[in-house]
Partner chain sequence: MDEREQNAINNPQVKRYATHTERAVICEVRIERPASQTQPVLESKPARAKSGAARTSAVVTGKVMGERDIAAVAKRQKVGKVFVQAGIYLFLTVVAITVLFPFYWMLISSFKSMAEYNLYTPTLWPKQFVWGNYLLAFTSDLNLGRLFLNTCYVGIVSTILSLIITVLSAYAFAKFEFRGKNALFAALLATMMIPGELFTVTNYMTVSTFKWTDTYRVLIVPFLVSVFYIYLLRQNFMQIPNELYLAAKVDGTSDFKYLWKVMIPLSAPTLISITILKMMGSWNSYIWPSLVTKKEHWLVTVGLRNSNVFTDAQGMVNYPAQMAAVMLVTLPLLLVFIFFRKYIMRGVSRSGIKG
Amino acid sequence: MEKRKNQWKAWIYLLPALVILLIFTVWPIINTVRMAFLEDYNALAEVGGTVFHFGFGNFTRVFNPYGGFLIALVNTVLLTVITVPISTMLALLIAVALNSIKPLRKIYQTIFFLPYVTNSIAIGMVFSAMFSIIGGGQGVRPDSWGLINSIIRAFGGDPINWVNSTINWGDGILARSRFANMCVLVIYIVWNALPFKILVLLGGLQNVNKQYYDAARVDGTSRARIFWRITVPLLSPMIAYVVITGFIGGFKEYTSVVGIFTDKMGPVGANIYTPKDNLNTMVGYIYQSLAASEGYASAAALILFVIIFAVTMVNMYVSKKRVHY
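Now that the sequence is in front of us, could you give the structure of that chain alone in the form predicted alone?
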């Protein structure tokens, strides 16, 4: 009887949190699924008494080859597939380096963790300023090549039009380049993803039994072999975790494009309705779709959920085969 009484107390204590979760988490998910299957759904019209019929029209509209969804999907997949392996490998190498030094370790950890607590849009604006060409135009040389191009020119290289529209001055033209645009995004996303991954991997390294390393050194094992045969297998649970969360975060990428290229989701002055200039991601596409129809946006959101769920399941299946606990 006393145990049952305590259980009721526990449920009473949890009730406020459960109510909040139901209102702001569970119900929006259910409502999103509902809206996705209502043809041309509009919330204001529904309040006015309009009845919407069940159907798959929203999904058909999303997969329209001229609607921009496929471009956003390709952009998102490219950014995810490129940035997750690079950021994971860099984070692992930095974590190993930090774990092997004692002087100033705390200071270095703080420096590497700073991007994680800094506003993503603000960081994107800084990156945009670093890669931007200031001034310039028809027959007019730029007032400033920007920090990155200034470094390139200092070493004798030619400037690159990273984020600007086409620059045309008297003795040269710098056209837009989708490859350069994607490079800026990759650098930003990798840099922004490093702090969290370094923190997770460094925590795992500090819990590894040092006897494995001592035995390997006694046997004269090289550092490269120690890294691949001891460090990586023992860290495989943490590596699997950062890879899975990295793919989930990659498919939800949005703030990086907004921070660097503004809400136009493409270079300033470019025609973002053409594939080579459109840098929109799937989350950005969903936000833009809200202006047309909540049902249309909900269908795109549901598709994104299915993609993320499928990729996560594949990652977890592979992890079971490769992770050593």
The other form holds:
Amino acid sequence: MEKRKNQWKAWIYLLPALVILLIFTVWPIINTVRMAFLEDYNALAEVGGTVFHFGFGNFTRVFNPYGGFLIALVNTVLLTVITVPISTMLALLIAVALNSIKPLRKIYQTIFFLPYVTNSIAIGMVFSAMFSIIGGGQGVRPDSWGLINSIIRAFGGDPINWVNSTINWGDGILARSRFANMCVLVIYIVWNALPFKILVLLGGLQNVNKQYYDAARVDGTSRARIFWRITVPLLSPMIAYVVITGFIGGFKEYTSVVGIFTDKMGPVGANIYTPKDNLNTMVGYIYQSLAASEGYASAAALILFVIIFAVTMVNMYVSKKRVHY
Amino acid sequence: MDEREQNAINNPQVKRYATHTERAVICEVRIERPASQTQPVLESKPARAKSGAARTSAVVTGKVMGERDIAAVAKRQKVGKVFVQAGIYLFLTVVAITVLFPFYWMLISSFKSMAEYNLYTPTLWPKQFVWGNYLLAFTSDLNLGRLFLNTCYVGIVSTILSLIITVLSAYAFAKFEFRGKNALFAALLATMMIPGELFTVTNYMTVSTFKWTDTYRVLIVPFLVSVFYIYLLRQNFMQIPNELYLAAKVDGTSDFKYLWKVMIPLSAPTLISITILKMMGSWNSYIWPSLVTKKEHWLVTVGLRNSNVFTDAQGMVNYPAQMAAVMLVTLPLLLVFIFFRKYIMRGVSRSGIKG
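Form predicted in complex with its partner chain, following the form predicted alone:
Following is the full complex, with the preceding chain placed first.
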């Protein structure tokens, strides 16, 4: 009797959560798949009575070379493939270094965690300010090359147009550079990704059994060998976790670009449809195409899901083979 | 749903949970252990390894090597160790400066006058402190005061409602037996795999159908349920011994009273973690608010990025004013971090990237 009484009680406790989940999680899953396969779907037109046909038209249209999705895909993959290894290696180095000191460790740990609790758009604006050239263009020389360029010039380098549109001051021109734009994004994303990775890896290091290191010490193993043969294998579950979440986060990159370049997704005046200028990401593409057709947005969202799912599966497969548990 | 939740499913701890309940509990307990209990293990092995080698040679040439030589070897080792440690500190300090520099630049720039900020050679300390930039953030069209109020309102209401829903669901999953419980819980966990963008497309249409666009409701309701928080709290609830529950039953305590008097106080740390992460989520949310609200209901992050008060007619950006606004948006986060560091790091290490 007690059991039956609890049965309906449990559902009452669950009711609020289930109602909201049904409306804002379950229905979207069904509806997004539906919209993705209805050609040129448009919600307003459907309310008006238009009937849409089943087909793969949204997907072929999304992959149209002039539509902007391919550029976004390339940008996203590039950013992910570059930033994940860099931030993971750096985080590993920092975690090992942190783990080998005692005084001041808490302070360093706190400092390294700081970027995590900040607003990625707000700090993106700070990075943008640090890299940008101030004034100039339309026949006027820039007032200042900006902070980072001033540092570069102090070391004898030439200023680089990191985040601005092309600056033409009459007797000189500094074209915008997609490569430089990407560099800024990579620096910012790595800066932003480090805290979480350091936290996880340091947590893993502190759980490693000391005996392995004692054994290595008795054998007189070198520091590098200890790192590659003991630290990395024993940390491999944590490294795999950090890499997988890094890939997922990378494929969903959006706010970092908005923070630095605004939601125009490129330097001022950049044309979003020219690959040279466009720094759009897949998530950015989904939101932009929402205005044109919910069908395209749904198709793009499904593609994003499939990519993330595939990357996760590949990562898990590789981890299963390589990760030492 | 935020990214944090989806990533939780990839967490080794979560994966293990899915297969072995008991082991997961052990796992959780292991993770709970404060960092201070474990010792650093990587203390300059080579130096000591070398000492082992040196000692061997000392034994071999025992007759030749006097006590003074051994002292010299020991001294040399010490010097080597100091060098390695110094290198490590140098490396960490360089990284720390790199991490801190943007904060420093934000701080000093917010006090500069525009003329000083635009100087050919940037200054690393304001020649003259200007407070007007901060005033501008509140008086200009940006209207930071309004943005703060909006965000606090949305943050507080959604945190309270979300806590209630999370506690109730976690309690149902932790302490009740009902048909389909495990299947339902597995299905909930599975939704964490799906990127939030997939929901956003339809949710955008749903809220327009409900005529919720440009209200506070639209910022609160769709994100009230977080599978990740339910999971987190359920794990916590399950660690509370069932004997307590049975004892309470014997005493005639109702389920609800037991939840209120025993479960919630015992899970306070997790609830605090959830509260902080949820509040920070409202503070940092950008995509959804910018999609579904107009200026009147903007949250801080949207206002900060989308307002054009910092750019004049010639396209010149008023960086000092912008940095003052950024500073005002960042400061509350830093304060929360300073006071609740433990809870934030605890929640984060089990969750994933930024939400």
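This is a predicted model, so every value here is computed, not measured. Positions refer to the first chain, counted from 1. So that the term is clear: the rigid core is the largest set of C-alpha atoms that superpose within 1.5 Å between two forms.
- A displacement of less than 2 angstroms separates the C-alpha positions of Gln288 between the two forms, with the rigid core held in common.
- Once you line up the core between the two forms, the Cα of Ala45 ends up 2 Å or more from where it was.
- A movement of the C-alpha atom of Tyr66 falling short of 2 angstroms is seen between the two forms when the two forms are aligned on their rigid core.
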